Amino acid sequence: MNKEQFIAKINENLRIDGRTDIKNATPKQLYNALSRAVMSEIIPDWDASEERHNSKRRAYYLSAEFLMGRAVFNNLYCAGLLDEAKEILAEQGVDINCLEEIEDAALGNGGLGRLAACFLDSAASHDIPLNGYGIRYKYGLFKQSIGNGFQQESADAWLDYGDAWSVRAENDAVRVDFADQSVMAVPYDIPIIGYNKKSINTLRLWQSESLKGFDFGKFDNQDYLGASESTILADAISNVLYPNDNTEKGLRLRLKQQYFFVSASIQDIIRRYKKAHGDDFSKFADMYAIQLNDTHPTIAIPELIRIFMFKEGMSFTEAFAIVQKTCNYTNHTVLGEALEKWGADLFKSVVPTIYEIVLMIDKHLEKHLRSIGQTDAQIEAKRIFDGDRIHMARMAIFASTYINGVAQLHTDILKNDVLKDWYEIYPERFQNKTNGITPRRWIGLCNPELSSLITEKIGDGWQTELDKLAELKKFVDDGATIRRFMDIKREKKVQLCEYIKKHEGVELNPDWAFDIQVKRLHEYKRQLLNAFSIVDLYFQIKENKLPDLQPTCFIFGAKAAPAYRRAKGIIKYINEVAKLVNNDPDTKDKLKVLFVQNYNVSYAEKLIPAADISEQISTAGLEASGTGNMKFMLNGAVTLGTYDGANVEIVEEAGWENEYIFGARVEEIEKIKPTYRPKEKIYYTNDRVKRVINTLVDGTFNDGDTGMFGELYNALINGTSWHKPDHYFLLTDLEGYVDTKLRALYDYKNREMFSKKCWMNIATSGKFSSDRTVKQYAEELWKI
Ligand code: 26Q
């Protein structure tokens, strides 16, 4: 498509859509016209990719979340049309950035959903036949605003902008049956455009609709129950993404969502298999691998068995063998509260047939464990059905070929601790696959300035072979190059400052150090520890103890699950700290604290390139991997963090001298845990720590009489019925953290020396490309 054809297509779309043209179109009209122009351009390539992959072994990525972010800039970039599109609009006096008003596709909560999106990008960019299956939530993750320091939520009606990047594939609709209703699952196909259109894969998202109005003749009518189900009840299933990150709540609708998209996907996979290979399922596991993104789609295991047994006439044993050869399970967490367990009564009342099959799998497990000589106690600890609840992770492990963790440390913890019992009997099933991020979105698109400098130094090619960044090492002592990098970092800060001025109404100084913590709000991620460190700096400045401190902006961005009271209390606390330090004449020229509203993928693309310091401060052992840490590294920030998750591997790649690591390690945490008494051992004996903690209750700050701060204080100092005091070891790590933060900030004053550390981070970030990760999945798990 040449430029004239591109313009013609856009204009044609605008005439049909709104009887308008590029000059006069609204951003929404422009977005749809431009996107549809690209869509019509890529359809032949999309078809060709599918055709090419059809005869090959392929993998399916089943995930309840795909956190895609904004599609338009990424797709133009990957299709090689971004510069041309900019030009076309500019010629009509339109700034392409007006498309920033288009909402993100926020069909995920955080790391797990964004990882799925990065994997799809990487697979398409390396011609790996990987398709995604998920849910087309009508409302994605809620939008957040801050009012009087408190989080407020509103609905994310992302579809109000139109859905130019998907194709409704009504012919492939399938029926999904529950005990009390039947619904239609209608697929919407989204093209995943590989870099330079290497290949175009498909993300298929299912929307739940009423059966009414469809051609019943197309579906087999056995078990039909739902003829009178109202549209509203059907629509409810794919209506909204559950906003919990790393917590599990056994809710009926959530289980329905899981079975809904899994059943539809499995039916789809089987239909495709039959079309290509007929009714002989002996080659099923040779043709397909299914990756379960955490336990959320684990119901795929009994669903496959159900169809094999009741529709295809296999025995349980035959069906189970094929399923076990086909499925793999990725674990993303060690937090107990995130491990999915479903009440047996609930499960049975929603999907009774599946429940029976789960019982069969459980019996099969018991027999198998007995046959390999396990004791009653060992068997009991592994039962899928414990008499009361169904343990999804246990089912996933038993019925999978491989189980993988998402960073080396995390995998070691699974093997030696959380899943030790299982590792003992199935050592060959456990693998590590350290996470990664796509360099297309996380530098190419969000940091074109740095990308140009890199290309100037080492040529093209690094965008799909990120290990090539190692060639940047040789420029570390080249002052001119480092100063170019420093100019770019400043430019990214200026751009961020403009954006923040517009969206938060706050003015930041681009000559200050930017210290950024952006991620979901969770106690284990310890945003409260960061806030405490700032309060300690505040007190130290008031006492004239920090001469010539580097002026620093501390930026936070995070959404709290709406029902997570403590997380919301932490947001309010951060905003109270901001009010104090930003207004005190003794500190306002040294410290600036900002909590940005509605942190999401698009905001991340602005914040991350502007960071000097990346905050990755989880309690050691609790952050499975982290992927934000990798994005900051790739954009030239140093990590201020604990020895946790992928931080361990970041240090290994970049060298200790280029990161700021502090705090208790996993072994130390394990050692102090049994006798940990933070009140007696730290709070009462350390006045600095005490002064900071006391700000929760001594009237320094105001929680609007909600009691939130008192509850935070109580959890730290006294504990609760479900957790001992300071469950996340903030008091243990606070002093070491402040000292290390100060070391980083004093180092920063020698800008050129500090920038060399940043440069070394860029040069050693090659390992953290999701291209590497996906290739490892393809070769070592899927055998593609
Ligand atoms: C489960 C049941 C019911 C409702 C919600 C959930 C639920 C939803 C989302 C449970 C967990 C999640 C998300 C988990 C997650 O994002 N984990 C992160 O995964 C990243 C990718 O592997 C890691 O880098 C992070 O360390 C990990 O926290």
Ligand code: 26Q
Second form
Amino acid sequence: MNKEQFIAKINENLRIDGRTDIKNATPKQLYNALSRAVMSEIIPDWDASEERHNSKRRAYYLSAEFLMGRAVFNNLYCAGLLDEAKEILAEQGVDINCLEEIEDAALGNGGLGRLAACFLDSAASHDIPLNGYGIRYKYGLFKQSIGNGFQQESADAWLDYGDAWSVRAENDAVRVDFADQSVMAVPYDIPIIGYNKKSINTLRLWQSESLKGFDFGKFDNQDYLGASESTILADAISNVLYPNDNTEKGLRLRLKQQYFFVSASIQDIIRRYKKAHGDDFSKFADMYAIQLNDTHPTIAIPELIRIFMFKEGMSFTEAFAIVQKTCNYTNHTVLGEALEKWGADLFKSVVPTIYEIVLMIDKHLEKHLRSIGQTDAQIEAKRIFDGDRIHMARMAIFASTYINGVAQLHTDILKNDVLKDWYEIYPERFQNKTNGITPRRWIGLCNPELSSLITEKIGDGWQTELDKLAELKKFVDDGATIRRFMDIKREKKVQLCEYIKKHEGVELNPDWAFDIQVKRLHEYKRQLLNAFSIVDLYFQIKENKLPDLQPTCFIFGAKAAPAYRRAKGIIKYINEVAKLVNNDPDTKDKLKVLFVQNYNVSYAEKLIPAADISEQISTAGLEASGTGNMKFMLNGAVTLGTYDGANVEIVEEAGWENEYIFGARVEEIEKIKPTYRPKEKIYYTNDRVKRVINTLVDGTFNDGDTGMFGELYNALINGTSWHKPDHYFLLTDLEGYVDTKLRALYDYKNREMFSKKCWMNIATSGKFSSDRTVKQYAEELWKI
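How about the form predicted alone, since we already have the form predicted in complex with the named molecule?
Just this one chain is shown here; partners and other molecules are left out.
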């Protein structure tokens, strides 16, 4: 479309949907009209990409989360229409930034879902045939607000804004059966537009709907709730990401969610295969690769076997052989509680046929292990059925061609510790695939000012070949370039300050250092350690020990799972710290603390380009990779972090002199763990640490009589029934962490020298493109 056709199409959509035009449309109306205009333009290319890929070997990415973020700006950018759309709307007196009022679709909770989104973007941008499958959650995760320092949750009704980027593909709907319920899985297809429309792939999300629909008979008999009962129960399956599972009802719903989207996806994949190849499944593993993103979709293994056996007439042995050649498993964690295990009775009561097939897989595993000489004890340690528990990770390892970790350190821990017994018998299956991020959204779109400077210095093409950023190294001693970079960083801070003032009602100073920690709230990510460090700085300032400290804004953003009481206590503690330091006359001109509300992809796009210091402070050995660390690096922030996850590789790329690494390493933690007694060895002997920890219980802060702070204190000092004291080693790392943070802040006072460190982070971030990661998956796992 030319400009006139584009305007005409938008106005036509607005007239049909709202009897209005561009100049008078609301942001919601404009968003939908503009999105539909682009959709009508790209559909021929979308169809052509699908047709081209159908004849090739291709991959399918099964994930419980796809954290896509707001679609309109990214899609316009990738389609090469963003500048044109800005110009068109400006000519009509409309600022395209009004579309920022449209909420994100929060169909993910953190790195897992955002990684999936980046992978889809990279595959489309390099014409790799990869389609995604997941759930079209009606309310996503939840919408977060902060009231009196506490997290408050409400439904995130993102569909209220419309869903112009989805196409309902009702003809491909399939039935999914549980023991007590049957539902229809209806697909909604979302185009994944590659950069410059290199390719347009598909994310297919399933919505659960009732087979029966509205029961008019019950309604006529005045049973109004009963008339909608089947609809309510069906809707529940795709209503909310990660429903609370602290009761059996919640566990049943989670298992239903997983089987629902996996069964629908597997049925769809088989339908596609049969359409192209008929009933001969001898080529199935040659044509398709299925990637299981964590343990959530592992139930795909028995589901694929079920269909092969009961619908296509194969023996178990034939079916298992095909499945094992088709599936691959990505492990995202070393935390035992995150490696899914289901109660056998619950599992059997929800999906009894799948339960029987898992039994077959378990017996097949036992037979195989005996055949290679494993002892009874070794076999028992690997059984899928462990007493009354079903281990999904064990099934994924046994029934996959490849198992991969997501950072070199993480993969080494899997091989040498967490999955050591498996690695010893299947070393050829284990690979490392260090995570990456898409440069299109995470610098091209969110930081056009820096992108323009980069293009000016090294030319175009780096957006899809991020290794080219290495050419920026030659400008590190060019004072004019570094000063322009400093100006851009300040401009991004000003933009963030305006955004925060509008959304949080808080004023920040763009001339302060910005130290930012934004990620999912979990104890091992140690947001509490960051808060403790600020309290320690507060006490030192009060004692006149830091007279010339660099004024610093400490910004947090995170959501805590609704049932995760201790994580919610950490949010409350951070907000109590903010209340103290922001209002004390002795510290308010040196420290500012802010916990932003409803952190999501769009908020990240504002926060990350404005950061000077990126907080990546997980307990060493527990962060599988991280991708937030890569986004900050790409936008020119230094990493303040532990030697963990992808931080290890970031330091290797950028150099130790350009990052701030502290804390106990994996081997040190393993050494002290058996005899670790933080109360006796640290708390009672280190007054500085003790004073900070005591603020949880000495009346410095108020937890609203919830007992949350007492629980945090007890977990650190005395331990719990399931964890030893200070399980995440905050007391071990606190003092060294504060000292390293102070070193970074004092370095920041020499702004040009600090900016050179930031520039070197940009110049060495090429490895951390998801383009590189997806190409490695395609070549080394999927054989595409």
